[in-house]
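Just the one chain here, laid out as structure tokens, in the form predicted on its own.
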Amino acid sequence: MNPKAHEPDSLPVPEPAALAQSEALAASLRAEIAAAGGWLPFERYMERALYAPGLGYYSGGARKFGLFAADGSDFVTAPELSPLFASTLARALAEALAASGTRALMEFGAGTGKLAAGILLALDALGVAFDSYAIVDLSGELRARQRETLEASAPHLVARVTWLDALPAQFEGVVIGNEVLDAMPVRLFARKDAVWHERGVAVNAQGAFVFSDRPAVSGGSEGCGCSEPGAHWPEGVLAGIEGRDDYVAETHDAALAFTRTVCTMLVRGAAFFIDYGFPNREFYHPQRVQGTLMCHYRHRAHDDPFLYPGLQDITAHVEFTGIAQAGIDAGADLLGYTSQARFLMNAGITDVLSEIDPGDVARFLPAANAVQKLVSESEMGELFKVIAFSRGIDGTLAAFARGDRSHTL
């Protein structure tokens, strides 16, 4: 593919040994569409483009977390931006273990394992009792990162962390995965003059990666471009949005998919995702013509996902009414769904700073200014969502106490 086809002009260019990754991709899902007959389902190229072994994105070595471009980073996440993101959730995760009567935790996509290693820390420091920290992530050199991160911040707890290559069938403890729905592949959907077509990926005679749609069949997957047999057109999903205009939405097969195996498999515990998105009303809102698909490159974000595949972020936000019925289904419980404002708010983020001396400004103003971010309706407070799931917790915690939004899912 000719990487500048799809290159918006204030994006900077890769490195040539990048660039040539990404070709080795291109070049890989060129025969794979032309295997197909010409066309691939949005949702295969966006797994892809993210996952194949060794090329994309969270298979392959290139760095996706941190604070600047300058890093060679895509984008920041909340454990990344403060230490007090994981030391406040680790006292719901811990007051969860309590709840429960179980001793093990389970991370899902633990990036550089900051994350990982504040909540172990802080629950050292509160004098919990925990017996592992299982993580879940496919990237090899993501788990490299993980195990130098904890052996440097967590030296003394980092024998009770193991890797998992897959899912045990049963689980007892708590369950956390923060920006991991968002980062699964969506099906991706278009209303053209009325009628419903699925979106997938076909390719010019440039050798160009480009949209291509066919019309959706209800019922079944016949003539849908399904990418699994028996996968259907989600005709309740897409009836239900409004007027007949043109108008792109995302479905979440894969998310709902994933929510149902780790309710399923949590026989005791809790389960919490913290992602953005919104619930089913404001995801498909009349207004929202475009969808939420959006990419992430060199912290800029932007709408083209063809562009360097295997070197960008490719995300949309997560629908929780559908995630919430999909935990349901499963047999779980919902234990709330709020705000990360609100969330932190009643974990007592306010506490975790003022352990800070204020008098220490070097360390106090920059550790406020992070938790404003964390916080703020502006910034990740109100756009980011917390919906936890649970078995043999009575009750609901003390951080969905107030604020609790769950009747509007």
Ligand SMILES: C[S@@+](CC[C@H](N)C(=O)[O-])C[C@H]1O[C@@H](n2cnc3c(N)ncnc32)[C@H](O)[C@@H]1O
Contents of the next structure:
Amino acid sequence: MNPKAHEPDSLPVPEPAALAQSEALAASLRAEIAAAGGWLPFERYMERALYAPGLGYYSGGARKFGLFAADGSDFVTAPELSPLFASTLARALAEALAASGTRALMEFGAGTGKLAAGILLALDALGVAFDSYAIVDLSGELRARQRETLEASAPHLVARVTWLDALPAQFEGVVIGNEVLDAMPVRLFARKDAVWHERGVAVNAQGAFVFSDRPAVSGGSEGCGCSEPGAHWPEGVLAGIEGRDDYVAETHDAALAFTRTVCTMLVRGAAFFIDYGFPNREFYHPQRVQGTLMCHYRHRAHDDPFLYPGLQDITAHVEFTGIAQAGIDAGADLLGYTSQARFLMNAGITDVLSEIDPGDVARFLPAANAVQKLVSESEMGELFKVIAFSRGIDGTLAAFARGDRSHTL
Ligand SMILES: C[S@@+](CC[C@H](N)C(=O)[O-])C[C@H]1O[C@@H](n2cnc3c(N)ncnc32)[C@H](O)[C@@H]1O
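Could you present the same protein in the form predicted in complex with the named molecule, rather than the form predicted on its own shown above?
What follows is the whole complex; the chain from before opens it.
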């Protein structure tokens, strides 16, 4: 086990087999750090902790999604919370399919497959014509779970579902990604005494992972342990963070590259991404001094990415101004940007709820509670945003007709 662990009583301790898996990942990370001269960018650590084949959080056996710590899960997402999320989102997707004259869907990071199943069932019930639903996920283990979910809940539609190993060069249709951007590795930067450093990972004398900051010095001489700012140093972003005080911030190279790739591939249709985050003015706010990096283990949020590598989720909020720019740079139009609450209300979540008989208390009450969680400002309604790109769609969609916030990006 990674020696730098939380107090044993503050978080549940994993089972021995899980700890052994975590130690295998930690050993490979220590070896990689040693081979790299003792320092690895945080982005690389996060990528391995989440996606190392067979060992990473998303590519290993962790349960991940669920409602309670007791079921071995670590966090809940909107499609896991309630099928109403998928049914409501499906209405916006149906409108985008019709507006673009396309008949294909593609979901990135499909988790347990619940969102896919819910969307397929809702489109079918709405009588929407579609030919295919492609799923792209980095995790082989999740693919198997997705197939199981789809076979159990939408057996008559599963024949239209495919799993892709590589993206097509071009795609005509509608793309969906719920909480995918936040699961992409981030770079970390720390301002200390008014000097920006790239924050990486080193190993201390006890074998524990520790943050290690390298000052960015142009033309830094060999052996100074400095990061050469170079072409990839996010000068513009860091210079825009006001003040000289100590500050930690993430940049999102992987999510930006992903958005550019998707929007380049999309030759006709729309792409919807739902996630927690803010526009850049709020994201790099002078008061957000600790950044947004967060970890989830058994439904507890904490800030130690070195705890149980491979057994806990590591995530950062999404910086939506950058995402919008990345899509536009790739040639797509910004179709809309708004809060999850506004999007779901516009798309008709209350109509979807009203299809359940209030007299059927066992069904209606949990559904109404879930709607409250999805749209309430103090729960998911305001922190979560929906951003959408399009090509070949004139005008907007009902889901962005009221309360569009594109001008705030
Ligand atoms: C936080 S989970 C969300 C799962 C699901 N969408 C939900 O809402 O329950 C993030 C998912 O994104 C996937 N993912 C991350 N980066 C990806 C990428 N570049 N392409 C496809 N899937 C990716 C992960 O494997 C994981 O399934």
